[in-house]
Structures are given as structure tokens and as C-alpha cells.
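The chain below stands alone and is given in C-alpha cells; this is the form predicted alone.
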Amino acid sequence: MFFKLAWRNIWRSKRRSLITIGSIFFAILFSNLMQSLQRGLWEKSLGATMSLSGYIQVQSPAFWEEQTLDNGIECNAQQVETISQIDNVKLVSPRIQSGALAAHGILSKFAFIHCINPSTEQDLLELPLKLDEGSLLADDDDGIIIGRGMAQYFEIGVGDTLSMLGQGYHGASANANFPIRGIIKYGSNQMSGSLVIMPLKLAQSHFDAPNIATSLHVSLDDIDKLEKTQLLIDKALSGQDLTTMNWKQMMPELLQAYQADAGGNVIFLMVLYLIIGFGIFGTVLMMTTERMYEFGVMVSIGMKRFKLSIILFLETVFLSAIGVAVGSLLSFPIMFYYHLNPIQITGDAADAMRDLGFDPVIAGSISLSILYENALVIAVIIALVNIYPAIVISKLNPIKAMRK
């Protein structure tokens, strides 16, 4: 009877009605598809940077202090399947990341080596997409890829030899000559210009650490359930001298950079839901003030004032609720159009990203939450907006409510 009452009585006026639908409407539309972008545009870049660092890494508890081989692990394939099977988890790969001075003819400078399984982990960095010139890796090549800032630096290409001379685990003596399979762009000509990309079965080699890795790295399925997941790692790990790091621990630059761009964020969403709070509170103001007389009778006749303040908290919820389904459903199908045609960046804000080693896009995120969160923040505008009428009507004087 509550919900006959209530759907009936919003529909007594319906252009106050569809008004107060209207401006939730345009309130989730607007919402949902700024915070797709801006969730979006971190999406990729995080992608992007993670890809090399890893969202989550499992290492020795001596190596974020002093990151050399000596402190690497000794992985097994039993590590890496107990990790796998954690929910969301989406790869684990096993990486030596190292540097030494790579040198050609009169020509030397510091590179940074990064080691991977080339079949499962060329799609991850997205090489395939970044390769200028070259081939990529096999898992067995004694050939490295470098970075087109690192060509350039050197002028040598495809078929050229690049020095490495280094020190491996424990002292042992890393100096050997790589012929240069690929050229990669990577950022911009600086980033890329100390980046070496080696496979990890050469690496270990190289470096005389058979079965060591520095780190295990954990990509993701939802960046969202990062902490989650981390502590799911540790607990499949413990007992074992392994700790886990995440990219927030990691990179507390990145994760100002982003917190610094969400707060603004926040900012325009509550001047956004501010106006969208006014819109419910004046139509639940009308609903109150123009019905005095009729609420006036409905309790001089028996009718309970608890009863009539849920009437109209469920004539309230209606409208919410017709307003907040149907922004959400128009605006996933744009959020996910710019998921899969993202916008492209020109001029120099997109040299800006490319320095920082991002790709001069942004994508809209097609992620559930940015939907269920706003719909949360229409629910708990509701409820403080009806705190308005039930005191009136708990107040109300019959007899006073007739007479106007």
C-alpha cells in the first residue's frame, strides 16, 4: 500500500516530478563520465608505469633498502603458482631489474636493465606497440632490445653490438657483448635513453644468478582491490623471508601526483551534488508544503505520522531512483565508447605526458564502481533531506494544517 501511495503521489505533478528527474539525471550523467576520464586517464598511465615496476612486488625484506642482486630471491614455480591462484590476480613474473655501464666505441653511459619472460610479458609492456624498428625477444635470444633515446645517444641500430659491463650476484664479473635486436620507443627520448630490455633466462646467465630474481611482480585484474590483494600475498606467504610491496609504497610522488588530481576533483562533485541536494530538497519542500491540508486530514482521520513520513520518503526514493538508472544507464555506453576510442592529446600537454613516459591519451574507465559510488551519494542525500519532512509532520498540528 506505501509504494501505491507513494508512485501515485509523485505523479499528481508531473512537471515538478520530472524536473527533480531531470536534474538527477543530468547530475549522475555529468558525474559518471568526468570521473570515468579522469579514472581513465590514471588507468593508463598507471598501466603504462606499472607495467615495468609491477602493482604489487614480492621481494626480500634487505632489497627496497639497498636494491642490488645480492639481496634478489630465489624463485620457484611453487611462489609463483601460490600467487596465481589469489584472486585478481592476473600475472606474476618473475624480474631482474639491474644497471651497468653500457658502452660502444668512444661512447658510455648507465643503463637500466630490465629483465623479463619476452612470451608471457611483451603484451604487458605493449612492445609489440612501441617497437620503432627491429624484432621482439624470445625467451632463448642472447639479444637485447634499448631504447630509441639510447640509439640515438650511441647512433647504432638494428644489427649493432652493445657493452655491457657490470657486476653480477655475489662479486661475479657481468661484462659481455649483446647484439641489439629491437629499438623501442619508450617516453620520451631521455626516459628511454638508459632503457634495456633483456631477456631473463640471458639475464641470469649474465649475471651468474641461476633461479634468482630480484623481485616477483604482480599485475592486477582491478587496481581497486590493490590493498586487498596484497594482504591476501602475505598471508599465502608467511613464514617464508619474502615481503610484498605495493605501487603506493613504491612511488609516493605518483600517488600524491594522483591524490592531487582526485582532490579536485572531489571539489567540483560537491559543488555538483550541492546543486543536485538543493533540486530534491526544494521538490521535497513543495511536496511538504503544498500537501499541509491534505496531511492535516489523513491524521485528524487516524492515519499515523510514521506512516505518512515513509510516503514520503518513498515518493522521494522514487524519483531518486528513476533519475539515478536512467544516468547511469545512458552514460556506460559513452564511458565505454571512450574506453575503446580514447581522446588524444596534441600539443605540448602531450609532449608533457610523453616525458613522463605516459601515452598522450585518455580513456574512459568502464569500472562499476564509478556508478554504484555515485548512486550511493544520491542515497545518502535522500536520507538527509528527508529528515526535513518527518520533523514537520511529527510537529504537525491538524487542525493549524486545514485551516491553510
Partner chain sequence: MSVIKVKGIQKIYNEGSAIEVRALNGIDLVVEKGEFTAVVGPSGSGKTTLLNIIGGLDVATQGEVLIDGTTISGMSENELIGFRLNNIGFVFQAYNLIPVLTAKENVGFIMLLQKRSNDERENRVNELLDEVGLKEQKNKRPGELSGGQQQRVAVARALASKPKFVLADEPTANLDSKSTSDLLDIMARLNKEEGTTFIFSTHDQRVIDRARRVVTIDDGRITSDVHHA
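Return the form predicted together with its partner chain of this protein as a structure block, the form predicted alone having already been given.
Partners and other molecules have been left off, which leaves just the chain.
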């Protein structure tokens, strides 16, 4: 009965209700899409960065201060297995990260050597997608993959060799030539010009560091549970001479940039929602004032005030539920479309993004939390807006209300 009353009441002023629903619909659509793109950009950029750094790293305590192979850790299959079993841990990969001088002919250049176990980690790094020329690596490969930028610098291609000159484990020298198996495109200019991907096995013999890794990289299923998972890993490793760092600790600048970007959006959305909130409030105000006589009659004949408030509350719930439902239903396919068909950024904006280390593409995030977070905002607005009619009804004097 209450539902019937509320439902019919909202159609008493059809145009006003449609305008209210429409404004909620647009607010939802707009904020969903905006957040989809904003988060999508970050999810992708973070994902790319994290595929190299790991969300959490297990290191030797001395490593962070002096990031050399000498401060690496002994790989222990048992330990890797233990961490893998922890809730929310997707993959544990021992990695070696090291710098070296890359040389070809008379040219030389700094190279950032990143060593992975190809069979389990190539997908994580999206190497199959990024591969521009040549082939991927096998676990016991003796070749490497380099970025397009580096290939262009040296004017070399697949099948050519590149020399790596550097230091190995405990003072050993590590100089060798490696055949180039593949060349990858990399969004970030810096990475494209310096990244060298090498199979871990090859690296361990090249650096004369059998069974050594600079750190264990942990990737996660749910990146929002970062700190929680880190604690669990810490617990599992207690008593051992190891420490963990999450990406926020390792890359505070990245965290800051993310927060600044998200913060800008929040302010924008707050203004949007404030406008919508006042719009809904206006509707509620009119729905309340123009029906005082009717409320007077209802209370006179014996309707409890709180029941009346519930009807008014339901009316705004209906209005917003329609707006939110239609808005969400429509935004999801659009979000999905931009997820599958990322927006390609061109020109100066693209260069600016590359300098930041981002791929100049924005793919929409399809995280459902965007939808329900925005629906939640509307729910909070509805709750706040209903304070007014609740007060009016609680103070309603039926005789006064019915005196026209």
C-alpha cells in the first residue's frame, strides 16, 4: 500500500519527476564514465608498472639502501610456495633487476636489465601484446628482448647481438653478447629506450649468481588489499632475515600522482553531486509543501506521522532508483566499450603521458565498484534530503495544515 501510494504520487507531477530522474540519470552516467576512464588509465598504468616492480617485494633488509645483486636473496622454492599460498597472492616471481652498459659497435647506452621466468611471467608483462618483431623467450633461452627505442638507438634488429657490460655477483665481471630474439613496443619513452628482458636462468649464469634474485615480486588478485596481504606475508616470513615493501612505499611519487589525479576528480564530482542534491531537494520541497492539506487529512483520520514520512521517503527512493538503474545500465556497456576499444591519445598529450611512463591509451575500467560507489552517493543524498520532510511531518499540525 505504501509502495502503491508512493509510486502513484511520483507520477502526479510527471514532468517534475522526469526531470528529477533525468538529472540523477545524467549524474550517474557522467560520473560512472568519468571514473571509468580515470581509473582505467591508472589500472593500466599501475598494472604495467607493477608487472615490473611487483605490488609487494620481498627483499633482504640491506637491498633498499643499496640495490645491487650483492644484496640479493637466495631463492628457496619452499619459501616461494609458502608465500604463494597466502590469500590474495596471485604470483610470486623471483626477479633480478640490474643495470649494465649496453653496447653495439661504437655506440653504448645504459640498460635496465629485468630478468623473469618467461613461461610464467611473459603474460603478466603483456609481452605477447607488446611484441613488435621476433619472438618471445623460452625459460632456457640464451637471448634477450629489448625495447623498440633501444633497437632504434643502436639501429639493430632481431638476430643481431647486443653486448652487456657490467658487474656480477660478489665482484665477478659480467660481460657477454646476447642475441636479440624480440623487440617490444613500450609506451613509456624511458622504458622503450632502456629495457632489456632476460630469462632468469640466463641472468643467474651471466651474473655468476646461481639461485640468487634481487627480490621476490608478488602480484595480487585484489590490489585494494595491498597492506593486508603485506602483513600476511610479513607474518609468514617472521624470523627470517627478510623484509617486505609495497609499491606505495617503493614509489611514493606514483602514489602522490595517483592521489592528486583522483582528488581532482573527487572535487569535480562533489560539485556535480551538490548540484544534483539541491535539485532533488527542490523536488522534495515542492512535493512536501504542495501537499500539506492532504497530509493534514491523513494525520487527522489516524495515519501515524512516521508512516507518512516513509511514503515520502519511498517517493524519493523510487525517483533515484529509476535514475540510478537506468544510468548504471546505460553506462556499463559504454564503459565496456571503452574497455575493449581504448581511446588512443595522440599529439602533445600522448608525449606528456609517455614522459610520465604511461601508455598513451585510456581503456575504461569496468570495475563494478564504480557503479555501486556512485549509487551509494545518491543513496546518501536521498537520506540527507529526506531529513527535511521528516521534520516537516513530525511538526505538522493537522488543523493548521488544513486551513487553506
